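One chain is shown next in structure tokens, namely the form predicted on its own.
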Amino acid sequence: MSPLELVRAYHQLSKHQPQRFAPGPGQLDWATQPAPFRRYAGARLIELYQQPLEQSPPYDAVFAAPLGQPAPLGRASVSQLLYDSLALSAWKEAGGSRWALRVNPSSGNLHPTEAYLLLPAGSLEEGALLAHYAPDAHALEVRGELPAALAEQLRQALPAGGLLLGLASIAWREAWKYGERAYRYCQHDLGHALAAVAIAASALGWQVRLLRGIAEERLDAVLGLDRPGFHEAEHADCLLWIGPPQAAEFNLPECLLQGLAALELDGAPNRLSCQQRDWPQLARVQALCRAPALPAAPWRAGPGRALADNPGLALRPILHQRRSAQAMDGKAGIHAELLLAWLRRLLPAHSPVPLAVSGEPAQVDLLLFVHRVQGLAPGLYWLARGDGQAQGGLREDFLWQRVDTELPLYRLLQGDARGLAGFLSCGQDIASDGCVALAMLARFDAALQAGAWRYPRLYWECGQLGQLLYLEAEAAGLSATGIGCYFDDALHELLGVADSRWQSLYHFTLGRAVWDERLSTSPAYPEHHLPPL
């Protein structure tokens, strides 16, 4: 088979039927529960700080463009863009337990995803380094110390004023809970952390792109995550450049990257798990779902069509404040032009940052299940972000009414859709409970046709849409979670569609949450503060 043939393999092994699951571990084995953060023992560690949340530009500018002058790349700066992008942001505490909720959102809580950052010299020392972002203590574990030739190879190799931060996923944190199914995990956990990183940086007048001129299996080497004493792999992800805008992407020499490769390192990574279960499926769908080394793409998107749905919020409470809904009432409703707000910002024409962070065209469509939306008739709609326009390849039966003059929203069907929602989501109520649900469904088979690479990507795109609703219901004061468990086919089926040109790739739900009030909640940190940027 060759490796597009093994990748689809993956996916349709990956499926959630309503007569079996996905191969998984059936029951948790508590005693080999992965540890909640990587940390490399005996690392330096170089303390970072919060400021306080209300120093915070408001919640719509950020969407649009980078905010305003880039900050100074120093100790502050970087400290602000982590701890609003993949910090802690509470504890939770019940009947003894107590665990961590972060900035960035992750299925089942688990976190696959570790960041690594490459600061040039006399950014936060006088040296530039090889940093792991360690969230429980908010802090950066120095990893490697550049020596003076490498550093000036960075620095000259490197736009004034920002830096490289890398993403890695160790899949055994979701496989330990979801099997073969993990690796859809893992990518759509890295697309939320691409987007809480890039409005992040947005905050601080700072652009986020990815660089594609290396091959993804080279950045083991460059994070330091080939070397012997990993108990659990982890594999790169992506580099992304963190700074001043640019107008193009620009390439890492080759005596940087070796010389990155043959850093000498400090510290030894912690076991995660005193055992782990081997699932082979996602050795092999991680390797050969690495991309090659891609043409140089423009970065300049262009300033986005501002928004202004939100005026006088601030941003920093609202990513701060995110949470993942367990429940949702069953009564609350919406206006419709909430709906329509919440869906204007999921198009790339509105919302560069942070969906412009991959290069990738946009491949994912909405298929939304309206329950109480004052003022759209309940029932199923679709929300065309690629193209804009109406779809072939789904049930003939379906109306196509175009219900808004701006926003290319279509209704397919009308009726009650709220049992069909809660079935499709593994019978899920949540997913019937809330004011809406959505199902994204990507051009898979369209999208593929550029190789086996744009099967991880069309997951992140999936993650990045997610923040975008969690963000969005959260400034309405209301909440939202992600659906990972949900019937594939059977959605298929719904549509009509007979062969795989659309994928459903994730599930989503907004509403009035109701929360457990057995927990008790406290504060991610101690307060430490630092002067404002």
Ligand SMILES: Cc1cc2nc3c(=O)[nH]c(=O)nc-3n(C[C@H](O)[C@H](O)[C@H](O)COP(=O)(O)O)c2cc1C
Second form
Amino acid sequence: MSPLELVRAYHQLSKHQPQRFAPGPGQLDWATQPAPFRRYAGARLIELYQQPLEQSPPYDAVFAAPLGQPAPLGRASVSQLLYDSLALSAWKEAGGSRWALRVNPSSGNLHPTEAYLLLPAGSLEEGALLAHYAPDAHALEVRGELPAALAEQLRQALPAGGLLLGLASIAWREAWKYGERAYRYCQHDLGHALAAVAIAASALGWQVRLLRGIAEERLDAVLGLDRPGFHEAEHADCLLWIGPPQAAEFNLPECLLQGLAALELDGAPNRLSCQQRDWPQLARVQALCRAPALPAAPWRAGPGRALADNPGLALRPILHQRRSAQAMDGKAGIHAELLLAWLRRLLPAHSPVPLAVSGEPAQVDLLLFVHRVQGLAPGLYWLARGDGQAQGGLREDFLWQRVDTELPLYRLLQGDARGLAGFLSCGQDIASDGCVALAMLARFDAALQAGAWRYPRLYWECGQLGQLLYLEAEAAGLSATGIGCYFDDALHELLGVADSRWQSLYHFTLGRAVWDERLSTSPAYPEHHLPPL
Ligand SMILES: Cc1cc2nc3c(=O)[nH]c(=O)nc-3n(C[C@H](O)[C@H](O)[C@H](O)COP(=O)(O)O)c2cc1C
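Got the form predicted on its own; could you also share the form predicted in complex with the ligand?
In what comes next, the whole complex appears, and the chain from above leads the way.
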């Protein structure tokens, strides 16, 4: 089989069906539950600040383009970037257990995504650093100090005032619970993290762009993930430029990449589980989907068309208050204007932050299950986000009635879709009890024509859309939840999808949450580390 056929086979195998779930552990083995935090024992710590949330730009201002003058690169701005994107947001406690929530969401709250920073000399300290972000301490663990010659190569390679941030995934964290399907969840989570980082960076006037010119496989060595001592595999997914907006991608010279790969590293990676189980299809698809060195994509997307739907609302409290609903009330409704505002936010033209990060065109459309939206009859709707014709490959007897002059939103079928939405999301009531549920459908064949590496990036796009929807719901005083558990082919059957032109890659629900009163909440960090004035 060709790599692409193997990826398609993985996709098929990792589908949930009403009569059989994708291969997984069945029961959770609590004795082998992976530790939620990667730490490097013996690595020097640089504590970061918690920036007070009262200082915040307006919510609506950050999506069209990086906002205002770029912040000077330093401990205060790096602290703020991470605090607003990948930090803890609260601790929860119930029945003797205690767990942390983060600014970025994660399937099963398992958090496979790790972050590494390459900081040029003079930004945090005199020397240049490779550091791991430890969200439990809101601190950087210094893995390596670059020798002067290497630090100089980094300085010359990077535009002034910015840094590089690598994201990596520890698949075992998700596979412990979800088995073979876990690769998908790692990629969803990566998309959420990409969006969280891009939005936090925009508030600092910084652009976030993926460096496409380095083959993904090489990033393991650059971030120090190929060294001995890792009990659980951790693989790099992407390297991001974060800093003052640039018009075009720059290259990292070969000598710099080689120097970083040979950098002497401090700190021993912690062991996350006493034992782990192999999920062979997951490991294979992970290896097959790594992107080769790609041609540069244009970096100057936008500025987007700014929206002003939430006047007076501050961004940063929304980022930190975002929570997944575990139940929806089944009663609250919204007005059609609010739904249209949420959908507008998902269009590439309005939200280059975060949608332009990867440089890939939009390949994901939405199937909406409208339950309780005043001014829009209950039923199934389609939002065409991409450029191509939506109808091809879908049932021909759908209505395809355009319902808005500005938005490419079409009514497909009228009727009560609550039962259907719940059933298709593995019987989860959150999908029927919200105001709206949705499925994200990717132009699968079209995207995969470029190669197997496009497979994970489709999930990244879904995760980015999910992050925008979480924030939009929060901004409206409502809540949302990402839904990774759904019956793939049952949904395709509903749409008349008989081939693989369209594949559903993520579900979502939005509505009024019912909170579990038995859970108590405490602050993310014990004390405030405020920046010096
Ligand atoms: C990719 C993804 C898939 C998810 N799937 C489900 C799901 O099927 N059902 C559910 O109730 N919650 C789901 N969630 C919500 C997570 O359980 C939630 O994000 C996690 O517990 C952390 O809580 P928080 O979002 O409040 O920070 C999903 C979240 C993500 C990011």
